[in-house]
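Read the single chain below, which is given as structure tokens and is the form predicted on its own.
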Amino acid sequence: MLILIANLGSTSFKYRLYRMAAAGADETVLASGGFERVTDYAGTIDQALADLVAQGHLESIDDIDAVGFKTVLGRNLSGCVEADERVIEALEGFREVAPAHNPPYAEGIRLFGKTLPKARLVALFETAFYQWVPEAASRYAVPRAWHEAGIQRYGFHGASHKYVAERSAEMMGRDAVAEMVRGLYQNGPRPVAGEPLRVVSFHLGGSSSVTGIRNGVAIGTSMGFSPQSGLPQNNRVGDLDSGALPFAIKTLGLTLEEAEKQLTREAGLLGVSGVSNDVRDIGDAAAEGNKDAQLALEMLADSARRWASSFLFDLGGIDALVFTAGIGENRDDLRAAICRDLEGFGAELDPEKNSACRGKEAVISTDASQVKILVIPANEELVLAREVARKIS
């Protein structure tokens, strides 16, 4: 079957065409491409489909069996579901919470529905991996009316953390756990024989999150109601005491809209470093002695460590620490900072293996380390293609 993965941003459109077969017998990327500074999604989608035909990847756009969407956050809806009007309504219901993602995906689903009427449309919500987090870990202590309005900890980067859950189980010889994770969205969690596999997954990139995973199922995560929370993000604040917002508004003479803009566009690593929202630029400035840049990197590592430690009691120990996404895969300095002084917990980073690892799958712990430290490159598009294939099969 041919599955098109559509990634829609506020001003961008990227795609990847997969040929998929049952049971993972074929998972071939046939083509990929993208457009920036998009102002007309209808025209852009038509151009992308025309390119796929012109390049010989398709005889006709009707050859596409399904289109998959990595939707972010839906009101009263999660999981891997048919991308129909119910999904569009869920996206519209939380458009103010995820303004850069929900409106483009709602429009994209409508447009693909008109352009490819024969194709199945499937949405995989980023919140799907956290459907089984215990209520005590997902609920905020807010008034009941707030909770009933949908304010709770949802979690994001679900496709990335699910890939880590599956691939780390395979790398550690826990095939039964990996098999359970593969069918998680169709069958739900199920008991797996043997000692539990306890993983802490660090998705570190333009936005970052840490998730605790037991036997392939998330038990908690650092991101909450919106992608603004958790670790300090590239230009978003991360965790912040709710009392700081009204204080800043009154003290600095800001409107709510101005304060929200500063917290979501001018804060995070950019706000601390004063240099950039890109860790590569911040790292260069830190190497040249910029104290604010050094502090930004220290804060990112410190927050990642604190969130990882918050899962320790519920996991009952750790079998693997996994790094993924752009920063996690490529920054050996941040991996070393996060893994500092963990020998007492049985986690020993191998400095040579760590420094040699750039963007590739590897074990970077010492041979004697009781806790495996792994680098697993992110592959969210493949996760989505697999889930779409399972959904339509």
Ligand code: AMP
Contents of the next structure:
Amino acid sequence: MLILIANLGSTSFKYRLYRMAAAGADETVLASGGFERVTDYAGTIDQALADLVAQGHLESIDDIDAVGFKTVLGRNLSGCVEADERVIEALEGFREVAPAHNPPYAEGIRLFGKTLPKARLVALFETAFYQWVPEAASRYAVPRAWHEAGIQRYGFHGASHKYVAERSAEMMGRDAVAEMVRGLYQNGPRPVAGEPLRVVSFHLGGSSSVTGIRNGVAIGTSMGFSPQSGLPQNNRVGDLDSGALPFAIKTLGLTLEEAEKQLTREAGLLGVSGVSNDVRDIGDAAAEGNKDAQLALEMLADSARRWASSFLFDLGGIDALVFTAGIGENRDDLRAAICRDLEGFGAELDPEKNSACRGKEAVISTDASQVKILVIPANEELVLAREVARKIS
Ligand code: AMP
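Next up, the form predicted together with adenosine monophosphate (AMP) in place of the form predicted on its own?
Let's see the whole complex now, leading with the same chain.
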């Protein structure tokens, strides 16, 4: 079957065309492409489809069996579902929470529905991986009306952490756990024989989160109601005491909109370092002695460690620490900062393996380390293509 993965940003459209066969027998990327500075999604989608035909990847656009959308979060809806009016309504219900993502996905789903009326449209919400997080860990202690309005911890980067859950289980020789994770969205969590597999997954990139995973199922995560939470993000604040916002508005004389803009575009690693929202630039400045840049990196590692340790009691121990995404895959300095002084917990980073690992799958702990430390490159498009294939099979 041919599956098109549509990645819609606030001003971008990227796509990947997969040929998939049942049970992973074929997972071939036939083509990929993208457009920046998009103002007209309808024209851009038509252009992308025409390119796929012109390049010979499709005889006709009707060859596409399904289109997959990695939707962020929806009001009263999660999981891997048919991308119908219900999904559009759920995305629009939370447009304020994910303003850069929800409107383009709602529009994209509508446009693909018109352009490819025979194709199945499937949405995989980033929140899907957190469906089974216990309520005590997903609820905020807000007044009931706030809770009923949908204010709770949802969690993000679900496709990435799910990939880590599956792949780390394979790398640890726990095939039954990997198998359970594969069918998680279809069957729900199933008991797995043997000792539980306990993983902490670090998705560290432009946007970062840390998730605790027991036997392939998330028990909690650092991201909360919106992508403005958890670790300091590239230019977004991360966790902030709710008392700070009204105080800043009053004492700095800001409007709510100005404060929101500053917290979502001028904060995070950019705000602290004053250098850049890119860890490569911040790392260069830190190496030249820039104290603010050094502090920004220290804060990222510190926050990652705190969130990782927050899952320790519930997991009852850790079998694997896993790094993924742009920073997790490429920055040995940050991996080392996060893994420092963990020998008492049985986690020992191998400095040579760590510094040799850039952007590839590897075990970077010492042979003697009880806790495995792994690097697993993110592959969110593949997770989505697999989920779409399962959904339509
Ligand atoms: P992502 O959101 O996963 O694309 O990650 C973006 C972040 O990862 C940025 O802060 C980059 O500095 C960092 N990053 C991406 N690629 C590399 C690389 N090859 N070397 C070092 N850092 C990288």
